[in-house]
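Next up is one chain by itself, shown in structure tokens, the form predicted on its own.
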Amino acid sequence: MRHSLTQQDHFGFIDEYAKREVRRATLKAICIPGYQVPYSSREMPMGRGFGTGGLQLTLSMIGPTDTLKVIDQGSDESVNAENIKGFVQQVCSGVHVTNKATEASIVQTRHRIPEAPMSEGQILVFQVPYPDSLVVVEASESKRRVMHSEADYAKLWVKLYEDIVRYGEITISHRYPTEIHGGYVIDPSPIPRYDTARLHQSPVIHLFGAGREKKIYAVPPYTDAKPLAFEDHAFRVESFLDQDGEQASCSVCGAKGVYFDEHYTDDGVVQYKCSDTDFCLQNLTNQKNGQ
């Protein structure tokens, strides 16, 4: 994985031998696509909540020549975005950081996938709270290991059946389990569906970190990446209208067919605005440029 494979003493903050088993883990977890490979999770000076398993991975990578992008939920400003920039910087001399993501060797990220489209070469790391998707239909990690390695996903589609049966349509928002390469059943952490069906074929490596579960996955570039559905019931993704029942515009930028973030005027009245906000602010600088 270009130069970040390459010893860096007193880099990163984690110890060498820490990143050599977190970059074993990581290729390994590439090598078979939607794996949850077990690693060492080491204590980080990051609050519960804050994706030290995500930041372990990006410390394990990064290089003084990376730069990097850090994104909560669409948004580079948020605390958890602020305080996970301010810290790289502050072990890893020399590295950059950058709100748009077409800049970015690196992006880790809470929640979202940047509405830009990524490129070859660029590595997405998620923050995962819980890495099982199977931690929903059975509580002992011991019996999920032995579904996951069985193909037995059974319980997963009985759950999608019953929410048909209940309230007509499958009505899982996040975490939507999805197969990798024919093969494993993940979780894609808490992404909408709208970013789960982007990682279907996609040219970018997502890597998957859970620091309290101890757990890396990955899906690797140009892999297939199904949601889980029945052929009668179709999976979709998020669809935004506005009161006439037209596809909505962020009213800031006026972008459409992206993802939104729903606020509302003192007068009740839904308005959208795009949950990137890199992206909603480059619309509106190129709209300035009249291009």
Given for the second form:
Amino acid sequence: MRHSLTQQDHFGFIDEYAKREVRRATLKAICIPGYQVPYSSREMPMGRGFGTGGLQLTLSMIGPTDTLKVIDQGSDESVNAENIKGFVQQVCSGVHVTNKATEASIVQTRHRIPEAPMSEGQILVFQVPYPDSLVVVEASESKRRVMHSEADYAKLWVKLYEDIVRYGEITISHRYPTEIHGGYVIDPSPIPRYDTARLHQSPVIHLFGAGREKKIYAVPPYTDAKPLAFEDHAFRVESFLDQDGEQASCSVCGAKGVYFDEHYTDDGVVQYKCSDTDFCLQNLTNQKNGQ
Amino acid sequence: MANKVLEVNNVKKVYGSECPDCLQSTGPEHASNICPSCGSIVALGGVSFDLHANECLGIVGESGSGKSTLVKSLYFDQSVTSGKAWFTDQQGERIDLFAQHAAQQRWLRNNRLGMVYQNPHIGLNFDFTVGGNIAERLLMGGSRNYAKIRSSVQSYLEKVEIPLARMDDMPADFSGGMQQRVQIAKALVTKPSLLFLDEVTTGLDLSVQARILDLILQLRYDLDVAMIVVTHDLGVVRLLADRTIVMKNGQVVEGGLTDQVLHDPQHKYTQRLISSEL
Ligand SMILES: Nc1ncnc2c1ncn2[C@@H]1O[C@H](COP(=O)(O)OP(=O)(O)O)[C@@H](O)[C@H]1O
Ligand SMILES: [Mg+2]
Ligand SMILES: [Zn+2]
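If the structure you just shared is the form predicted on its own, then what does the corresponding form predicted in complex with its partner chain look like?
And the full complex, kicking off with our chain again.
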């Protein structure tokens, strides 16, 4: 990291004023589920697009007693995840980091929600590249704002309609538009449909931070999250099948019914592995311990 | 007497910083809609008329007389400066159009009103298929059943005589006349009780114009819809309109049964319009 830290650097890197502003935006976001609250995003010592929105959320609320988990593509060990963890540990002395989703008070994530069931009090922070679900149908932000305020999502629905016309089904795999609490339709960040479904009535606080676009939004605990779908073309999550058409299992830990990464063996056979590396490892450890 | 669908009362629209002289120093007798004191444009200088259920009203007048401003205001494309417009829907509810807030206006646009523009680029979204454009109106109204939406779209494409095989093509691949047919289907698919048509055949080939006018005439008899047809072309109102009002410089100079207005024009301006057309 280019930035070299000195003694004067503040706990949490950003100053208290900026933290308060982010926290105020966050509280507002929780009060108005799915509404994109503008805030003045700060410069972070890493390029925007590397999770600076999520990082500002994390830094604005983390304290010395917190435990942080960071995942990128489901992995705790990816370079991005390691960088962010390293940075937070540098600027927040005393903060613990963990790989275990169940132990973390804050999970900062890109692309996935941890497989392990999380519980009340835990906070999931999503790094968001594109915060506005309407950006695919309307280029003007001021028009999008009016559309959101009037819950005018017809153009988004036309996109889904035309997907079915063209492909016989809705093909959106990530960033699936999702209606929150019967009102705003959010872009749930690049998580797969499998995870989008898990936002619904989850006990966790979900916070979404877009650094470049300077927006924060939230799905509070126990809130309805309904992926847009037609009555006769229901929302479906990814299904993973083996060669025999059976439900696939993880080639490492044997888990079924979770979200997999696909790999191909040298002879071209598809193999699945848990995309959540920590979940996979825990599973394996439990099996070794005879649980 | 049939029920009134629309009662428009003294509607004014001024572009610019209105001054106390605006209204009395513009209009047909001044042969201008520009206020000499402040330079504002009085696009509508107090327009009133009624429209009855299932009636077709023609609005004629030369370019700049305020016809588009009038229908765009009634369709909430723009605001008015003052005046009232009462709309009575199929259920008999009487609605003060200009007093509705944005969400109610949007609801009325989607569920009670329809508009066909001269320019298909305003009426259609060229990023969506033809079917998608028509479906959008149903989706706005809350339809969420794909198969039902498809079949409504199909039935309205049939009504406007577009081959179903072209349902999923893009508007840009359609001729001008076909684009207007798509606009008409899009406007009608939500079964509005009031349809606005603003110069919908202007600029098309004469033979294409004739067929679209025939189609509109047919739809008038098939569907339960009142229409306001805006045109600078007296031939259009002669064919379509039961009654016609004539506008000049933002005001109505004459109105009545279309035949009467065309055969026995009272106002000098109308007489000139008719003689210039012959
Ligand atoms: N957005 C605008 N700003 C200023 N003047 C306008 C605007 N729109 C229309 N006008 C003026 O209002 C008058 C009426 O225009 P319009 O309703 O388009 O006439 P018509 O449809 O009869 O040709 C014209 O003088 C026109 O120049
Ligand atoms: Mg016009
Ligand atoms: Zn596994």
